[in-house]
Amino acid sequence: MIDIEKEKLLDTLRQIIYKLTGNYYPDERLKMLEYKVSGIIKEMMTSGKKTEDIVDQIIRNEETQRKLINLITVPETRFFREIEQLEIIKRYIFTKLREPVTVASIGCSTGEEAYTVAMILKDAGLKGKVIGMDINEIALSKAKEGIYSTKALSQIPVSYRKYVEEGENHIKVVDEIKNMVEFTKANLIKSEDFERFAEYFQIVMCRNVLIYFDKQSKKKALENIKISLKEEGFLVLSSTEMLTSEFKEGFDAVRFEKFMFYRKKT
């Protein structure tokens, strides 16, 4: 297959990924996309199939779709990421909510953020439920295990290390924390994945996820988040993210110290 066919295939994969997940790869990120899906491209190119046939295969085959999604949705995650923001959430938000506190961790990947939130709730003496959501089934399987490499221990503050058990070459989240957390497959641009949690969450954490969406898919994602939030519930973005005016409909911006949060309007 000549280079022009390869470029055509890559562009087609970009469109399919956007349609399936809302994750958009602009031209400046195409090289990254090519790296992630290089195996699929090689497999398809050597098969001698035309791009149109490949597209048809992906559209009709759910297993191929899952394989594609799993390849492109493995974001970086770690325990107690942006710990200063988490401390502010604990101080100003968690402790003022009615128990049990209900939290969504969207784009939870392998589960570190969801377990972190559960640890913070437990340490604050609060009853709570955390639902980790991701579109990547491989990452979710890892999250459900609650087992991580020993080096992950360095990410956890000393006062919270009582919530993990140290093994020979791994750490394991203790059962009292695991029992506070559930994981489920969810697609941010599919309303049905959030209607089942209609007005359930007091807090939705969606950090470093929407930055990969374009305007249209970001608006759809925010609509779905609002579906799942209780009235006056909080949307938590990364400390480096902000909702501009075109995306803030239905939310009030609320500042606690130097951090901005978004509360669902009543």
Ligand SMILES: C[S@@+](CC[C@H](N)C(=O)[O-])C[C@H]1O[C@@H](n2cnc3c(N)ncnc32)[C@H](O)[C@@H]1O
Given for the second form:
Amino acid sequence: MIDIEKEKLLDTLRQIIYKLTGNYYPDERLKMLEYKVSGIIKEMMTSGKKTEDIVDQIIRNEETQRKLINLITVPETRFFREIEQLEIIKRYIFTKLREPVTVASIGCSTGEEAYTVAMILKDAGLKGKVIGMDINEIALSKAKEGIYSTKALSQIPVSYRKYVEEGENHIKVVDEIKNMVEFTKANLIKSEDFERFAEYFQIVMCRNVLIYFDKQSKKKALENIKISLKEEGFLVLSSTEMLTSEFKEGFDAVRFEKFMFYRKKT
Ligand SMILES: C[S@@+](CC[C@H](N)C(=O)[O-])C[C@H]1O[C@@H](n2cnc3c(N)ncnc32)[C@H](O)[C@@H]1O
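Coords for the form predicted together with the named molecule, given the form predicted alone:
Now the complete complex, all chains and molecules, led by this one.
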């Protein structure tokens, strides 16, 4: 009996999470979801409330929603992730754009990707503005601090280490890089969060984010990305992600060496 209730609750949470974030937990990742929300499930099951009342409570309570979003999103990231792809972006895209180069890091997590882009722009002698966006507020507040464990230093190529200060057991992004970057909360499935950046970005990086979406929410997210991209602006996905024809509407696929990018059509 208890297990049936738990299953129902888990499925309900999965639907709520999807509605709130576009992230879909398929059956094969349901165990992972159960682990992440075990605290919430326990709290709710011991409260003696019916599933319907619990749903009602989540829908009405922004604080519970926030807690849920912070728990279920996947924050994994690092500095200079996929460095080969970044070098291609620098060589073929950054240097050909009008300054200031405007870049979004959507699904920026704790900020490493946004700071990486700023470091590359600075190092190339380019003026730039990078906006990091995420739905997870805890990740965003860490991103704004720009302080990471010393372990993260090994992710940064030696020639770029001048852009961090080394402390006792942390590293800190230097102010000249921090000043190029801003962080703001945005939800990829909410148009209003992107209308405020209408046609602002020359490049949108959205790497390792849409892999957690289903077909419908991915389409919505791509629509929003398109809103924020300038004409002929580039969408950068992780090199393991591809836009198949059903998602490519409004984009031309452009290859530089072995990497594929998606340029917004004029
Ligand atoms: C795996 S991290 C990717 C970080 C970085 N882009 C990288 O490749 O290293 C995925 C991030 O996407 C964010 N995310 C998930 N759904 C989102 C949504 N609907 N809107 C904005 N960000 C979202 C998560 O909070 C998480 O920080």
